[in-house]
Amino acid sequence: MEFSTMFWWFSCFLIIFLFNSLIQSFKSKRNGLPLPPGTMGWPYIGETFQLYSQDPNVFFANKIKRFGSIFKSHILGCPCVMISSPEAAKFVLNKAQLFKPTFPASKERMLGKQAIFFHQGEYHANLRRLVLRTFMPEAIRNMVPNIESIAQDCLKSWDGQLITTFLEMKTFTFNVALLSIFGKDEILYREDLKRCYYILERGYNSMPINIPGTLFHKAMKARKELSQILAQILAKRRTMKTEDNDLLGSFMGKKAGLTDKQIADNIIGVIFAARDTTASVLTWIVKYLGENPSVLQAVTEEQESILKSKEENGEEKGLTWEDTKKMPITSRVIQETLRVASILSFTFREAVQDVEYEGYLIPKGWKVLPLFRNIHHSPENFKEPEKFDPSRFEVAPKPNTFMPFGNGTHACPGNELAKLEMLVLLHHLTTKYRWSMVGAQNGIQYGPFALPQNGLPIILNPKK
């Protein structure tokens, strides 16, 4: 019975796949343009497993070698066109009238269809204005003491312990994200939100099969509970009738004009965007600094000079916004880590109409993926691209070759906050602690972000 059911589902997927292929083939001929070269993989599943189970560099490099800088594939249930040249990436990311931001339907359901990632036009512009109002330098400069307190508490809890760097960095970035969203009240909701969000993220790259027992089903249940928690937070804020300067307060303002569902979708989306990516970058920074003693020494000396200057001038010990602007070497380490690790391997756009590019048809409704990782690792853009060399950023890179936060109107609006929390943590990590990596150090694991093997286990100890 079980085999016959599986065979029935497989047959349905095969029929749908073949029917869709016939439609796209007809459409291509109708427009007189060929689809980009490439392979589509299995029915429905496509080439999802090939992409997420191996080094994305290898997956994309093999495709580019075989088909060129533009090729088709099928990822997470969606037909896709992938592009790997800076010029093509700029074209797609800056032509909002041709390509709208999108994710696979499964991700839209998890984050919420009203989240900023999935929209353009007036609604997107309004959301972006509200987010930037909270995350621009003028707003986040006052958050430095609070971020510093979170960083110090995290580091103290790791003291003398064998820790998994990525998991601990996720805790740090999650707490900073909640601070930026809920302000001083974040600690009241931290544990319930964390519990639900951890379940949600485990199903983020699962196949969208909403059957009890599957990761996707568990994730959707957690998503529903997250919405209920946020509804309680909104109700409590309204009874208190306070005006808050955090992101939630910005979303709740009368001029924002957002419904409770729109607020919930965007809060969940912002947590997703603010947390795992930044935690991944910090994990790679710890690894690269540990492997490059001369770079670590330069960063440490830079950070210690800030402490020394504050002591000589009789200033308070805590970091200030002005202090974070005296960290050029540390900033270049962050930039080089963003390039080498390329946490955001690609982004999703969707063609809103048939588009011709370089003699190929990109059909309406197809996903288009600019491949940031391949752009960042191209020897045409960066000399010895696999080498970790922060000094390369002493000179600005070529236009459109370095896009760790995306590009165009949909570039990440929280990048200033991400850089700030990294600088603050690295200040205390390098001046007060030393660490050693444990176990295999060369392996990389994938899904959804590239990470050092096993999340980079380390032992952290205070400096004498």
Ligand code: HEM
Second form
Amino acid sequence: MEFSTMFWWFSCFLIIFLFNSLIQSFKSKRNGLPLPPGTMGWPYIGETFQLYSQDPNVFFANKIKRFGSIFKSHILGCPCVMISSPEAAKFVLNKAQLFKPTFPASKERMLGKQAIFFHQGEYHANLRRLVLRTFMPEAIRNMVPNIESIAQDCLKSWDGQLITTFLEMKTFTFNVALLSIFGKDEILYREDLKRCYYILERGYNSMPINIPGTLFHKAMKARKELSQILAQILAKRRTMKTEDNDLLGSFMGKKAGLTDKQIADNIIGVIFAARDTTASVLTWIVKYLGENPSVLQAVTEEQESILKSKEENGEEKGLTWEDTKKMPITSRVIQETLRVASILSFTFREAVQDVEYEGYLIPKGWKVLPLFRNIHHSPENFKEPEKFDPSRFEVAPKPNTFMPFGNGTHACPGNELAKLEMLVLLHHLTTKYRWSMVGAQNGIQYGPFALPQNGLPIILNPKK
Ligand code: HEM
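Could you present the same protein in the form predicted in complex with the ligand, rather than the form predicted alone shown above?
First the chain shown before, then all remaining chains and molecules of the complex.
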């Protein structure tokens, strides 16, 4: 490159950089408040490259070390404030009038603009009431036998095979999600829904270019087909005139006041929220149990004692809701896995107005990221945070230091179902099977949830 061209490029960058700094310093003087400390990187590119060229947790941890628990940065074309103190996370997630959820437009189009995640106010509150009603403990307790039969079918199909744990767990959590949405009718639509949903999923993280041949285009087509299948299901339910207790029944009720489009967007949204999250956590549990024989033994003994006491009392073989309440050790393994793996490292909000927090300005339009993983991995909140130690949950964690299911207005309404399906699967896995991991097990991949490298290949065999 000639010297004059280089000089020209250098001058352009310098001007943009100075202009950007000027804007930032102007913004920081708004309300007389300073912006949080931190660096914004290059104009427009910001620090996206630094974030994505290394382990994101190292990026966040270095920033926290340098600037403290609240700092600014610039990623994916957006200025943002990142927060890692429990109190600040609670503040942001509970002040719905100050911080709204925010997603890239392409994701909204793919899942459906009317889905619960994207909304605030009355429409969101109505949807939340309907979803919570279906997933609260009293509503899901009757699902135990059906969840159990899905778990047993899955485990049988993995028997004696080399499997990719995450892929197989996705089948389990997908089938449980369909059960909770459509009741037992789900079996009729399972294969069609699965086929379309898998195409949709492959396009979810692709470049949003909607021309024939691209993953995004295929995903949008699959999304259309999903809506058509859901329209058929709705039409069939209407002719049957039954009042069902599942999520679809709840959405279709007269009082719900939802249109068919709103119902379809939210059904697809709930499948999206329920499946990969729970499957990722189950994959981590299989890994941690495999690496910690004494914990695995304690879980197995707890689960075997449930079987034994059922036998001694002449009770029927299948698990009941009450049995799932007798699993404190297994429950702590789930809690500790949720903490260590922190599959949702952070979430996004956007400031709807200028907000003052702890003497700093969070300007209107800036993204705000509560960093769940850093809260869960701070030695101030959890002693020896990198150690997998379920016994730490024998004592309740300090307030707001443990939020695997979020907090506040958009906190996870499916957390009870997630815990229930994990307990049921772990009961059968630990009492009837043993497994060994295949290949090196050190890496983590993000897609978008944190996951053991290659989805954790294992060989599963029945116990003698
Ligand atoms: C272990 C598994 C799961 C984890 C770790 C998890 C985590 C979360 C988190 C952190 C949020 C809040 C996100 C935010 O504030 O931005 C959330 C929201 C949500 N989750 Fe879950 N989730 C899990 C399983 C499920 C299941 C099984 C369902 C449905 C049956 C579900 C349905 C939802 C829905 C509908 C929302 C949106 C709520 C709203 O916007 O008001 N999740 N989840």
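We call the rigid core whatever largest set of C-alpha positions still superposes within 1.5 Å between the two forms. Residue numbers count along the first chain shown, from 1. If you're wondering where the values come from, they're calculated on a predicted model, not measured in any experiment.
In this overlay on the rigid core, Pro137 has a C-alpha that sits less than 2 Å away from its partner position between the two forms. After superposition on the rigid core, displacement of the C-alpha of Gly77 between the two forms amounts to 2 Å or more.
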